Amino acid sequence: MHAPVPDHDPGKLLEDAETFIRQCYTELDREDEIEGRLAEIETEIAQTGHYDHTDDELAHGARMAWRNSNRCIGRLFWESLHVLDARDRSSAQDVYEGLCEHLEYATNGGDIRPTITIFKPMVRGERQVRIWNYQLIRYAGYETDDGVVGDPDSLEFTEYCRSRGWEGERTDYDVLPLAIETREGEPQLFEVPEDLVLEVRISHPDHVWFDDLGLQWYAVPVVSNMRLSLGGIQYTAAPFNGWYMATEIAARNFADGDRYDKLSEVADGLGLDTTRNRDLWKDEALVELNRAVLHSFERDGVKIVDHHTAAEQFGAFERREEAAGRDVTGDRSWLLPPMSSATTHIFHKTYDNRIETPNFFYQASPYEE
């Protein structure tokens, strides 16, 4: 979901609080509460244009913003979303450090929790915090004279991160240094330590040569270049994660012609014939790649969820909110898995995909700009 940032008009923003207190108060029974809190926002914003929340806004918010996503299958757990208040930190040093706890507390050594890490909002339309990176972990990606080494999603990140200094070892899997902007003026880069990098090696449970193609996958996808818009107040910094549908993995990030592109690997490896669409090897090729992926996290003790599991979750999440009075939204074209999608619920049903707040959105890319 792409949405302009909200231009700063004092009256815009206490509508937009009064809207967010009045259903999350009411949400945590906190009724009584509603109109002194208000009351406080009021003279807060009229002396200085701003008002800050307090933890349990913060906390409940952010939960209300993934149950509010619609483009997720996995909102059944946005309960269980921890939420980590950095609002404090205002270095880069700071906030590279907030990141790292990040990665150490959501990694969990494999019993990924879901996280999001608030950092500093927007101030009467000033920027505070900005993560540049898509992901917390991804892959550098390299243009050479025999094509793409790594991710080709993260050519212009790699550039980016290149002309500031970085150089990777140009293998498929250099994990890219994140880049922090903060009202100290210019992105500094850190990189992230190994030992917070948990990664998972794919292996097949039947084909001893699915080795040789030397797939891995980082295990925690947090992502970082959206926007937290909660009660009219955005925060351009707020990391979040779940834990990975193998899909994503194996269907897309491996399978995609533009990503990894490994399809005709694995269908040569299996010994198919890729000559004709009509053999269905496309198929048996994301089968057998949903299946290395599923067993190899496994192996490794690493939370994952198939996606015939993930819909059903869904189905699951659409019946609690349904108990509790509340509209599901959602974006079909997402929530339908990339493969199998006829086999879920989901794909015989429609869902309204207007954006309710609080919600997420996506930021302009700033080393594209």
Ligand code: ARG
Given for the second form:
Amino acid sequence: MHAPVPDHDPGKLLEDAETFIRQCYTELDREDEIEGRLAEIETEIAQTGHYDHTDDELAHGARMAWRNSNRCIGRLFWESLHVLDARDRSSAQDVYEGLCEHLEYATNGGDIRPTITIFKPMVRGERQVRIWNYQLIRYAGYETDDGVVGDPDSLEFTEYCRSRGWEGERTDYDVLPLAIETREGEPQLFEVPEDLVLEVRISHPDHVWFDDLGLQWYAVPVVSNMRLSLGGIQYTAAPFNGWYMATEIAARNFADGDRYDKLSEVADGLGLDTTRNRDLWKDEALVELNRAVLHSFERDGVKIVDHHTAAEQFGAFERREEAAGRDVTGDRSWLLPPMSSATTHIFHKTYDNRIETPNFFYQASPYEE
Ligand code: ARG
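Cool, the form predicted alone is there; where's the form predicted together with the named molecule?
Below is the whole assembly, all chains and molecules, this chain first.
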């Protein structure tokens, strides 16, 4: 998953292109086009040291990258990924507008559409576009005398934004600005328009006091800091989203001790004694937090999946891949939901964690460099 950006090497580029083109066109049942397309790419690389993907290569390649994402439990839906081609956007303003279109299209009033927007790739080893945010929508975090306000996971990026003149309102849920780097130089900051940020207030189906916790979360997780590696071409800005699995929010973002850390508050509300581990108060609080998140998203008509259903869907994905004659690779430690893991079939299996391409890779975060 962590892999350095490969050096620019036309020979290697042609080799990676060939592997991808053969697999892509075979899957699309267009074997007769392979040799012609390879000849074309070979000429293009010889003349320019680069080649451009066709729309079909881009779309199918992005879907393959999702299919190969070992840590993702949601891969059953890989073929339904909507691919928005934004390769013609060069200025930070253009990229910003592309990101706004992504948010609007993907959010779809709550009926979330799995979507990827693909910006200009690296050309001859030179980066053209990079989004510095981890996700397009993410809450800021501030160090204060009484501890962290907001999301502790965002401290460094928030600090960077502040160093660039951005000031948040200092609530627990300030949406961070977009930091977009292009060939124009230093990243430019843009506020995410409020009407593009769908958020859900968290309440509990049975406990009115839950509202007083003041919890909320955004509807669409758009991961924006990963590199899409496709046929030897590196797309350093290719933000993508699915919909949430409730445990991501309820059992991690709200529950982790180094995130919003809400388990004791929830347990207090439930009237539980939090002094004895063996009373399992954390477990009880986790279940109620998850019920609240699922209930609230459903109430607002925002698509979300519980971990039992997600695991079943992943099982269907494994069967479909087997039927298609492909091995499923996976990272079991990530595929397992953070609660009740042994109730899912994933717990009782092993997975091969080898990395296939096309795939998504982590990139060093520029503000920490
Ligand atoms: N776990 C991350 C979060 O809580 C989101 C990662 C992507 N999740 C997804 N369902 N596509 O924000």
